[in-house]
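We begin with a single chain expressed as structure tokens, specifically the form predicted alone.
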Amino acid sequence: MKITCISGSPVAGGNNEKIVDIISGILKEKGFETGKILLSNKNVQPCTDCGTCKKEKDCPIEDDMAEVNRLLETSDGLIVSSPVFFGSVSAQLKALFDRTILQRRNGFLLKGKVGGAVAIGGSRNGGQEFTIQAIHSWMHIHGMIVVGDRSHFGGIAVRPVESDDVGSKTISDTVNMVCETLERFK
């Protein structure tokens, strides 16, 4: 089964970049096939209402979009990451979602995928909770299966994420419940 980690940020290298490292590797130890989004380095344009994807299954935005859906429509489960843009997820990562308009109006393609949701913000209480839920309203939206990290809505981490023992824990523990959740359905 494959896991796609999503980076929402557009900073090379960046705290977001990280988590997606230590999730793909919690991944891999667990024998899950692994693939990753990096908005840092992908051109993805905002969703323009045009009403094409209505009567076509291609957007006519000349962009990444196209490879990043094929990435999504191939996992079987999903985990987002976003730092916390003014209380919410990163402008890029909403430009992806609203993209992913694709997917629900061709019959539901992201439909039945598991989805979890970290975020990470500059203090414990920075917007991590409203920016998760922000993630899990786009997953709900698209008919997926939402889980949590085992007690909570998500990871919920604190820049610098390496110092972070708390979060860190958080980000684990929701990787543990995408998988798990997963392994049901084997």
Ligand SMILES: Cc1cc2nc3c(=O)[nH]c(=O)nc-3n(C[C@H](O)[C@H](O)[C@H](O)COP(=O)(O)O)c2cc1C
Second form
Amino acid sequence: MKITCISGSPVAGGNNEKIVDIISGILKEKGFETGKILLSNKNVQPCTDCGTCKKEKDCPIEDDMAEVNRLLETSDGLIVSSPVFFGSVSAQLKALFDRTILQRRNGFLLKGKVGGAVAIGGSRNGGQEFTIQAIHSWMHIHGMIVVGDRSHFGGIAVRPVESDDVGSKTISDTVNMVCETLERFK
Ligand SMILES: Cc1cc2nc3c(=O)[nH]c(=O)nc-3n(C[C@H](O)[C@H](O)[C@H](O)COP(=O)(O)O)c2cc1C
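The form predicted together with this ligand is what I need now, so please give it after the form predicted alone.
Starting with the chain above, the whole complex follows.
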């Protein structure tokens, strides 16, 4: 089974990418195949609502989304990590979310995948819960199976994430929830 981690940060080597690396390591140890999408090195343009994907199973925007789609569609689980930008997800991650209207319009290709969310902010109470809710909304609108961290909503951390022990625990609990839920389907 494959779980793909997405970092919604534009910063290479930042907090979200560090977490995605740690999560990928945990997943490999548990025997999962892993995929990684780092939006710091991807060109993903916003949806222009041109309507092409309603008629043809294609998007006319020429960027890295075709490669991203292949990973999304072939994964059993998705763990999405975003920096908190003005109380919500980054624009880079929102662009990816909106572009997946293609999968929704063409047979709900992301339906049934198991999803977990992580939000990392500069402040302890900087909008992580709302950011997670925005990620969960994307997952629900695709018909995904959404899990939290066993007790609350997902991974909630503050920068620098390597010093946030409480936050790191909510992240590893979220990873475990995604894995345990997927294992039920084996
Ligand atoms: C445009 C912008 C808006 C931000 N807004 C918030 C915010 O609303 N709440 C918060 O806690 N942190 C905010 N931050 C801080 C980032 O969430 C924080 O630096 C995050 O850990 C960055 O993750 P990264 O290192 O992976 O890029 C903001 C940062 C930027 C650049």
